[in-house]
Amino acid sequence: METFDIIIIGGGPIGLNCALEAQKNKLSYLIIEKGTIVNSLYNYPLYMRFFSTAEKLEIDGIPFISTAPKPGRQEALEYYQGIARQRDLNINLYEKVEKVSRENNLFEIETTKGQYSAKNVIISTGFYDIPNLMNIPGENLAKVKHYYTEPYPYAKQKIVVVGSSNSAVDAALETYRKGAEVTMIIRHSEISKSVKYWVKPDIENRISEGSITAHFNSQLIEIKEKKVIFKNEYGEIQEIENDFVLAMTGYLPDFDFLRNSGIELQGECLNPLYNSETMETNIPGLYLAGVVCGGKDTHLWFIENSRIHSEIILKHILSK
């Protein structure tokens, strides 16, 4: 069994950025992606636009070009998935890894397709696969979507956005002029000042002006098949009518993943342990890269703050 010099979980741009790293210093390395090639983005709403310019979501300073201010999601996919044609990167698609253990100095990898050898890991497997559940009763009707891609099935619906994120109000404006009756329920009591500030005045007028209800200082508590019950920012327990919920509470890493392959826990956030200028965790030669470094805390990480872990990391893994 052929032992690489560097085993990359995650295919995302981040993790494609390091293999890029990998491949100028001649390095041995494999990618092993779960889906598809930068799977999250391939999962992100259909007509979602990027907060960052073009050139904020370049790696290895290859050249993103946009029509747009703004690149949509479409653009990305192109833009990294053809910098993987095109570098040829070595790379296992739809192969999840299940299990990371370090013996005699070595890292072995076991996937759902067989065993791998490895020198160092890096684990670049962001935030967007496990929903940051509700735990409330009838969280599991089919009714409750926790990813949102378009708005043509919600056209003439009912439908309950909770949240009020990027993504929440992406999904309660594009389905209110598709035909959809909106209610928000948001734990806050305003709009998230993080949200796209082209898009932050479009949802503030429109629940100003009575097309879109917002229930400000609420908390969904039950759903049901024909209804759901929240309570309001008054404590007074309220029901409405919906068809839809589209929970959009957010994703959190695989932590159980990070635990099982050794790496160190903190806090109430659940941040892993790493050393931020080597980018190593507490297991030897075990790296952490992209979103994942941040914990529960997803919004610390972008990939234009993070393109620089692949750097940190192979300086560092060269220098030993």
Ligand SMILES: Cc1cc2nc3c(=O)[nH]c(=O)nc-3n(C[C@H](O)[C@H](O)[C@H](O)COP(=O)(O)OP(=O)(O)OC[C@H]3O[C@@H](n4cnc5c(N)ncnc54)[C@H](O)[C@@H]3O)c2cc1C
Given for the second form:
Amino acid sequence: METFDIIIIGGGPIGLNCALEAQKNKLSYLIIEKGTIVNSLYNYPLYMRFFSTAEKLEIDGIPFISTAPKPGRQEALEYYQGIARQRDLNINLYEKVEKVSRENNLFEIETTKGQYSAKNVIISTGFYDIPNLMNIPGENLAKVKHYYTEPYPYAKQKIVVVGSSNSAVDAALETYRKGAEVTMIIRHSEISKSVKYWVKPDIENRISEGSITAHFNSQLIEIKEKKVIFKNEYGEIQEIENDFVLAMTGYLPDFDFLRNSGIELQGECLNPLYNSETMETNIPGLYLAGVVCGGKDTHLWFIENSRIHSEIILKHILSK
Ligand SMILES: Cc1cc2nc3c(=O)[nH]c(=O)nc-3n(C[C@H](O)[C@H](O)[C@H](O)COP(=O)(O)OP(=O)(O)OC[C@H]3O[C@@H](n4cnc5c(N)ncnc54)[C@H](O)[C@@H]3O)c2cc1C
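Switch from the form predicted alone to the form predicted in complex with the named molecule and give that structure.
First the chain shown before, then all remaining chains and molecules of the complex.
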């Protein structure tokens, strides 16, 4: 079995960036990705627009040419997949890493397709695979979606959108504009401050003119086939007719995977333990990169501020 200098788990933008850095430094590496290249982006809403401008999404200084200031999903797929193709990155696709263990200073990596050995491992598995569940009765019904793709299935349907962050607001506006009757159920007292600055006035105006109904300080408590039940801001139980629930309640990193790899998780946000100067975890030779670093705080890291991780990690590996 070949022993790689580095195995990178996850072929998202940051995993690719780590591979480019390894390639530049002539280290042997393999990316193992459980889906397609930049699988999270592939699963984003079809018509989403990044909040970052194109140059902030660039990796390794490779120009990201976009026709609009903020690129959309398809342009980002073209950009990142194009890099993997052009730079001939060593990547195994549709192969999930199930276990990482360390024996005699080497890592053993078990996947759905085989076993690998590496001197160093970088975990860059992101947070988009596990929805942050509401844990309420009826959440498992087929009409409840934790991923929103496009508005067309919801035309002339009664939609409840749960949440008030970017994903919730985009889903509410898009479905409203394709003829859905949209009700937002929002735990907080206002639309999230992190909503894209050019979108926030749009949702606030649709709510104030009554085109979209919003229940603030409210919580969904049960979902049934034809209705939903929620607690409103006065503490009263309210019931409305409903066809679909778009539960835009966020996503979480795979904490079991991190734990089983030996990484310590700390505090309320289950922050994985790592040295911010090297990105090395409490296991020597095991590194973290990208948005997985934030634990439950998935707003802490994004492409723009985590693309630096690859350089930090490679510098540390080369210094050993
Ligand atoms: C809708 C949306 C919009 C966003 N907009 C922006 C933006 O405008 N600007 C910005 O900077 N950030 C944005 N982000 C946040 C962040 O940039 C993205 O989450 C980005 O994809 C993070 O890159 P990453 O490489 O760390 O993780 P990811 O892109 O999530 O990559 C992780 C990869 O690991 C794979 N994987 C997971 N587990 C395993 C396993 N066990 N074995 C093998 N492979 C595995 C996944 O399939 C995935 O491809 C957005 C996020 C979302 C959800």
